[in-house]
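One chain comes next, on its own, written out as structure tokens in the form predicted alone.
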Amino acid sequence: MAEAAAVVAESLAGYRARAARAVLEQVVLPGEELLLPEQEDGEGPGGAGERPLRLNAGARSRRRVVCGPGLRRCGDRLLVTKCGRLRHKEPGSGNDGGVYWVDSQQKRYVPVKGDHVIGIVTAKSGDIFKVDVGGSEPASLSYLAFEGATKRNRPNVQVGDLIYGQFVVANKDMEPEMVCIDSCGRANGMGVIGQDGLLFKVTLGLIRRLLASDCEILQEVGKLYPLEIVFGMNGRIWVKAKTIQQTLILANILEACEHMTADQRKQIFSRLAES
């Protein structure tokens, strides 16, 4: 029994030692506590100045840390809830600690307030539309949540239509609620998506990659054919080109880009441009 306890203590010590080093851009596992060096301490990773990343920092370090997907606040600690690479976005001001999140290859979508998603209308229930967004339960969408909609002027929404909107209510204790207007009451590109086009599903990691400001994939795709494209944070993409053949080619390229290198993408795009 004593030997087993010594082995467990040794393994936990190794775990803490690993977590205490720089973990940015490294793979983290669920249950780990983030241990990141504070910027005031210049002793380097593993030194005495390395402390757990705290969310309610005291007078010594008053930084606002934002938890992204894959992280959960537990008191004043930051725990990992998903397996993936730990990412960090630099803060916009000197008093912020930036944004931390875990980049993972996940297909199951969990609604998040403010996310723009693509949904499918599955039913009408009085003044509410039920929309499938790929989550554990459908989201509700009021007929008044469209630009210019009134009790007399109702939007033309049918079962089976594609809806592009954003969440205004999303938590584990309530049904998700969507709207197709922004804070000013404008559609701003949201609403019913056209009947033509192709809807397909990809991983959530690929969606975040395509929506990044420095993504080169969309620039290369836009040079091939004129297209219309809509991205949903729930892993759905709607694309439309001039012909059905071009639409299928674009969809296949976007699905395959997740597993291709930059050189492989250039070869494929050059072949398509020649043909």
Given for the second form:
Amino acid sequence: MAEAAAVVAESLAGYRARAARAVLEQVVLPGEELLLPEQEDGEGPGGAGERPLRLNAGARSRRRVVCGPGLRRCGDRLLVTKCGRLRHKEPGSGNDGGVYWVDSQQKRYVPVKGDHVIGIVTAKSGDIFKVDVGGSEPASLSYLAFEGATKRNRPNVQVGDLIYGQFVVANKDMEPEMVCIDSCGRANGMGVIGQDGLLFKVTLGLIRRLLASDCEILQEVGKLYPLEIVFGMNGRIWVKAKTIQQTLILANILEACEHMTADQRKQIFSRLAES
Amino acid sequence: MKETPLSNCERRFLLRAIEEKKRLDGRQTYDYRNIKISFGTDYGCCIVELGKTRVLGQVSCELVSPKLNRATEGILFFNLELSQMAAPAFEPGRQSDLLVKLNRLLERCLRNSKCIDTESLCVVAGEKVWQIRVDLHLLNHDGNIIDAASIAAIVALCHFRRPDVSVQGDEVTLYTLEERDPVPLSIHHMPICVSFAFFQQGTYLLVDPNEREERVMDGLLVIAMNKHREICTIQSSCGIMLLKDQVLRCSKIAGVKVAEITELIQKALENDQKVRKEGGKFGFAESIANQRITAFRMEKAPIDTSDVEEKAEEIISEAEPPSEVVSKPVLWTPGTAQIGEGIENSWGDLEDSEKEDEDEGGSDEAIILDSIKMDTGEVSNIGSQDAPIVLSDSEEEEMIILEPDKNRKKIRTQTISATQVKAPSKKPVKKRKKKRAAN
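Alternative state: the form predicted together with the partner chain, after the form predicted alone:
Okay, now the whole complex, with that chain kicking things off.
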């Protein structure tokens, strides 16, 4: 029955599944179906319409492929759920198929386990804080989840404070939960963010670009003024420089970086460096 | 969804920046954000953008019976809606305090200032008057809704045209847009709201606060004024105590801002009028650029391009100007004919071929049918020898053209007269297709 439904869905779409490798770096749309390299080898591109696809087609070529954001495994099929460019990360070891994900432009954040985010404390209730992270519901943060916190030694957190933390629980059925310590119990940069500085929002795509290990923007920004900066995966950036003027300039530059080419950016940075 | 809370550090930073006379978007204290006015295709529809704040205004009219105590006055109705699309914190279908406040202020600004001549909206005293309804929708919220909404309302009213009405005795005639040009409303003046945000108990003042500035302000003063510097409405909210000097200074600033905005509105209205008169493109639907990322994306189709250049050269070298083409029918077998050399494509210009038809005057049926694009309907127009052929205007003929050879044989056995005419058409059609492909 499920197979029949799959075939119907396919014929309705009027669209044959495309090989994931063929559409790398190209735009994919929600509802599209992708074929992983093993599947195209095993069945050939012609046979794709006839038989339902298998993610685990026998033991001969079982490789771990990770479906990142924007992709969903639906039975034996791999479906696209977001609109954007398909990306792939090469595997580290031999028995690894790498990671596929869709790089989409969006502003709405959906909590993901392990993400580092900036939250705003909205309420203190008993032994937990409610933290707004821009998701559909506030995350909870235990007062014990700070470095060095004990039942007697409570952290000094006020309503309205900024928290830099990490998700330990984030799924669609449960309230997300944050902590400000790593697995060793160290703060590791997390905790309450200072009282000065400016918080502003950018798109999630820009945050990912800024956090990439080879990000030029950040290096160029660092040359301008001495600054403190925190990036949250939820699209929030906190920045602090020596003066208000500098902080404002940095915030506006980072916001503008979204739609600038590398050349335009260099021009602006050189002009700023002169002034 | 709940509003994103404002963090302490944002609040502190904003206040400190205001103390240093700096604003987040680099404006000066008395600067407005960019105002953009665009019109819809219909009269009375506009979108006003104030920075990122965006309001859609739409005016509509209706003939209704007047209020009892004002028998000779038309009715004006204003309605502002804060949709959830503008900001997730707005709840649909609920009259929030903010919404009530804004609606009330708009009414005071536009209706109570008598900027529109309501008596001119009367058709028959005590029986029929025009009801003008102004619907305003907030499309995006980035602070200062009231200024954007008041501009959108007055622009939409200025832009609006109501259908013309004539009264002769007891008879009222309503003319459609085609019968008579619609008439504009008579507008005495254009009141425009200007908002002032106060910080630190009135120490600092900002014009046109954006969303974040609105959240940290201590008080708000809205002054509605027209370009003659007549104050239409003044309202101070958030419970702040203001000095007389402050209010006077604000009214001076408002006068300058209102003059600027009025000029902008008039320019926008004139532009739209001009474009409409010239019959150019107007309305915001036209001004939105097509962002073609994937809309026209096509799959790649494999094409054999191995000898394209040779083929193209061959065609060019052998091609002749179409005027020199002499169509000589070549009879291959009885019932099969061909026109031309098989390279030049001359069937696009129908007029030429029809002339030829008339010249040849039905000497050969096959050629005639061939040259008039297989249109069986036209066969009857041309004088032909065989009457039955003309009458055989059936579906079979079309099938002969479209279907492969086996059908042709079948039909040939059925109607000999028809096949004699239709069968030859098969070949030339094929040839043409080839030619097109080559071109």
